[in-house]
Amino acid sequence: MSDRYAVFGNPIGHSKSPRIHALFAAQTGQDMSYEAILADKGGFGAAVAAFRSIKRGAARGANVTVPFKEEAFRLATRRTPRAETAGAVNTLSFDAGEILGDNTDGAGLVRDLKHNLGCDPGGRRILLLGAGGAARGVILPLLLENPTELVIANRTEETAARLALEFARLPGCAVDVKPDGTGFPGLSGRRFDLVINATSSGLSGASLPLPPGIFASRGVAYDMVYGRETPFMALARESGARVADGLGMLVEQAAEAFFVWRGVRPHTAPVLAALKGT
């Protein structure tokens, strides 16, 4: 029988990752299941163990999103070292008694940025807008690839300036927070190479108070958000930067987590193209 996978989540019927995951299948000659299981809030661990215990074929991993990555932190007897510091896992790995929890979304982020898109973060001025888990979970991808600085801001500064200090510890890691109480306004005057927005205001159709003139001449600007025009994206096409959505991130992430599982790299470019044709 094919081994089993799936993804968490609530809501989970917009997912597009069966159809990624099926992609990768047949690109690999997997053999392998893929589905989307909607968990009820506050019942994550028991959709997991629930899942587990079907004898239809092996459990032998899952993905997971919104609301429950900080729960699979928790559910996971084992993490990796980027788990741990993202407080947060989206990937798990099931091996007889042993959950191993993973984050896969700092390495999808930055593969596609680099590799999709043409942007190294080297050497660029990076904003990070947001400090919340999915701020959180690619602050040191994005910090291991030496950009000249990372800026962290967020609508209470509090907020960002307690992650960017957990994170300027780390050693080699230069992370910047505008040193301001009212948040976002504190940026006036400053520009940058990449801006990406981490917040969940594109969920919400949420207008972000972003000060002019941010965005360098040229620059990137990344909305983790997928499959619609966010207030951001629009903002920063009328300021002439280019702009990207979370799409890419969203497949080149589940490539990461397939690596992680059948030790199988696979090519995500048709796959990505397969998603915008439809």
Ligand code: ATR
Contents of the next structure:
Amino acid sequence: MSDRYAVFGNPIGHSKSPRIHALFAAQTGQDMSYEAILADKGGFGAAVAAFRSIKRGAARGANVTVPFKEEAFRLATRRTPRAETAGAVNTLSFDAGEILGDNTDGAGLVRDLKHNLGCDPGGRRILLLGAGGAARGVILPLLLENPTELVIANRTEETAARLALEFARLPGCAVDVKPDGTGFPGLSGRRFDLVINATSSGLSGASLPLPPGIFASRGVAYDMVYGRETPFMALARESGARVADGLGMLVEQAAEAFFVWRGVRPHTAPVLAALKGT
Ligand code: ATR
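Show the form predicted in complex with the ligand, please, the one above being the form predicted on its own.
What follows is the whole complex; the chain from before opens it.
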């Protein structure tokens, strides 16, 4: 019987993960199923337990999306270093009595930047917008690529300051991680090779009060949101930046989870092309 996997979230109806993993499984010849499961807001742990208790095929793992990544972190009995640093878990592996928690989001972003967009974060000046869970999850993987600097700016400045301080203290962190200091207006007069929008502002259609001129010519503007043109993308486009949405990150974080579970790395380009085609 096939090994079973699922993605848990709320809402979950529009998740592309079942399609992505079905394409990966077909491409690599893996015998597995993958379904989307809507968990009640207070019922994440129970939903995972119910999924694991079904005897038809072994439940091997799960992805976790909004709003359960912090709960998944607590549910895990062991966690990878990258999950520990992110403070959130998006990939669970079930191994006998253990639940291993991992976080593949940051690796997914870096892989999308490097392999799909030809934008190596190494040696670049990076601006990260936002200081919530999405931002936290990508900081360490970005720092490991050795950017020249990583500036974190956020609407609530003190959250950015706290986050920057935490990462600047990491042993061996030679990169200049710093908060912007004065919120978005303080970015005035500065220029970045890579600007990553990790705020949820695009989901509500809100624009960020970014000063003009922050995008270096031929710089990359990356919005983690996908499936819509956000005000951030529109501003970046007007400023002459190369704009990318988060669809590539979605596919790459899925590929990393697939690799964690199955030990096989699927080719992502055909899957990304298939998703863009519909
Ligand atoms: P996530 O896990 O998706 O990061 P989160 O932890 O709620 O979600 O964080 C949302 C981020 O988007 C925060 O950085 C938030 O800024 P604040 O810390 O000031 O709340 C940012 N954000 C959301 N809506 C925004 C808006 N309209 N303008 C600017 N920043 C916004």
